[in-house]
Amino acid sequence: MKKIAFLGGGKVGQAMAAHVLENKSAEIAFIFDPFRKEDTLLGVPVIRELNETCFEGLDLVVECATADVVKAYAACALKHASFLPFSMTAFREDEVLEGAKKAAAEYGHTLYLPHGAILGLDGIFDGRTIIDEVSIETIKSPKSLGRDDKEYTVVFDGTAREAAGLYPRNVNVHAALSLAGIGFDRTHSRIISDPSVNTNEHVIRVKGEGIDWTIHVTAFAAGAVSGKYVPYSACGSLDRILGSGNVSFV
């Protein structure tokens, strides 16, 4: 049985941890959460400080905290285990991505990139050599974006690299799309604050040699950063990595 750890004990982290425990698909060594007062979460030990020795003996480290956690620990974790990050806006900084890729290659581990809140990243990744244009428009409530807009407002319009720097908790979808496709600088991002919605909505448009795709995803959010679909998506990604389940789409 594989031994794993979670960096982050919020909604998505708890959903994945509960899923693993219910299915007995791995042993959870610990959950890192510096803000949690309890010493356990779902019966799993909680630690509030991290150092490299914490990663020794693990097979997989799952990050579901913040981009700063990815920046601080991705390369270190990959020396000892494979790494599944959900805060992919951290990779807007080329040195963070290159450091993680270098550690994965040097130590024989895998850097996994989950699809998170959207669909179709596998197709975009497969077709990236013939893709010329990629854009993504995200529409969220002001509360989801940490704002108090009273009317429909275009919050940002520019590159995905800029968007990931300005809204690191809200545009992990933009980062994932950039990593799967044609990069942070060639991916066009647009963020809209709309007080009339209680959903997180993403519209992706991809054009290239003989292809023209539109991917439209909407999930209930009620002011949360992540929509209702994300925990299910996260658990599915984890299942495929752990090899649990009888059917897997590839």
Ligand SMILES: NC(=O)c1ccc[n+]([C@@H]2O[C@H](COP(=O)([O-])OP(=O)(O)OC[C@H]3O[C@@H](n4cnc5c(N)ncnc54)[C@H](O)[C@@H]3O)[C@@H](O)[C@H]2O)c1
Second form
Amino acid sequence: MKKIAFLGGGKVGQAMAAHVLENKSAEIAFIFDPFRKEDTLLGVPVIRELNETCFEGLDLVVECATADVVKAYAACALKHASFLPFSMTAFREDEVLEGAKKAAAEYGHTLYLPHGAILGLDGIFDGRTIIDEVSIETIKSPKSLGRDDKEYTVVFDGTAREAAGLYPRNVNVHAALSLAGIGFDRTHSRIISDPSVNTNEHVIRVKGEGIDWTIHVTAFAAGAVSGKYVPYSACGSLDRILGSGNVSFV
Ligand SMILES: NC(=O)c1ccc[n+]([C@@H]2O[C@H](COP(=O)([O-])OP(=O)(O)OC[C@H]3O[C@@H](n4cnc5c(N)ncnc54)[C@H](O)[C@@H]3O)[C@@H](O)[C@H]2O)c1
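And the form predicted in complex with the ligand, for comparison with the form predicted alone?
Next comes the full complex, and the chain you just saw is listed first.
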């Protein structure tokens, strides 16, 4: 049975841990989360300090904490195990992405990039050489963006690289789209704060040689960072990595 660990024990981490325990699809060694007061979560030990020895003997490390945690541990984790990060805005810094890819190649592990709150990254990745233009518009409530707008406000319009730096908790999907498609500098990002919504909404346009796609995703969120769909998406990604289940969409 594969041995895994989680960095971050919040909404997404707990959903995945519960799913793994219910399906007995892996052994969970620990959940690293310095901000949790409990000594165990779902019966799994919570640790508050992390060093390289913690990764020894693991098959997979799942990050669901913050972009800073990806920056601090991606390359180190990939020396010992495969790595599944959800805080993907960390990769706006080229050295973080290159460090992770280099460690994965050198030690024979895999950097798994999840589709998270959106759909279709596999298809975009497959078509990346014929794609010319990618844009994404995200509409969230002011609360979800950590703002106090009283009316519909365009809070950002520029490159995905800038957006990921300014809103690291809110535009993981812009980062994921950039990684799958034509990069952080050529992906055009817009972020809108709308006090009339309780959803996270993403409208993606992709154009290229003989293709024109629109992907429109809306999920209930009620001001939280992660919307209704993310725990299901995360559990599906984890199942595919662990090879559990007898049917897989590829
Ligand atoms: N890729 C995507 O599409 C996507 C979608 C939703 C969320 N996310 C990201 O996934 C991450 C988790 O989301 P969530 O809804 O579970 O958030 P959450 O706030 O519910 O949980 C985050 C957990 O991380 C812990 N944490 C904070 N700093 C930490 C540190 N330095 N080390 C270890 N743990 C730390 C917190 O105590 C908390 O328990 C966030 O970064 C979020 O932005 C990505």
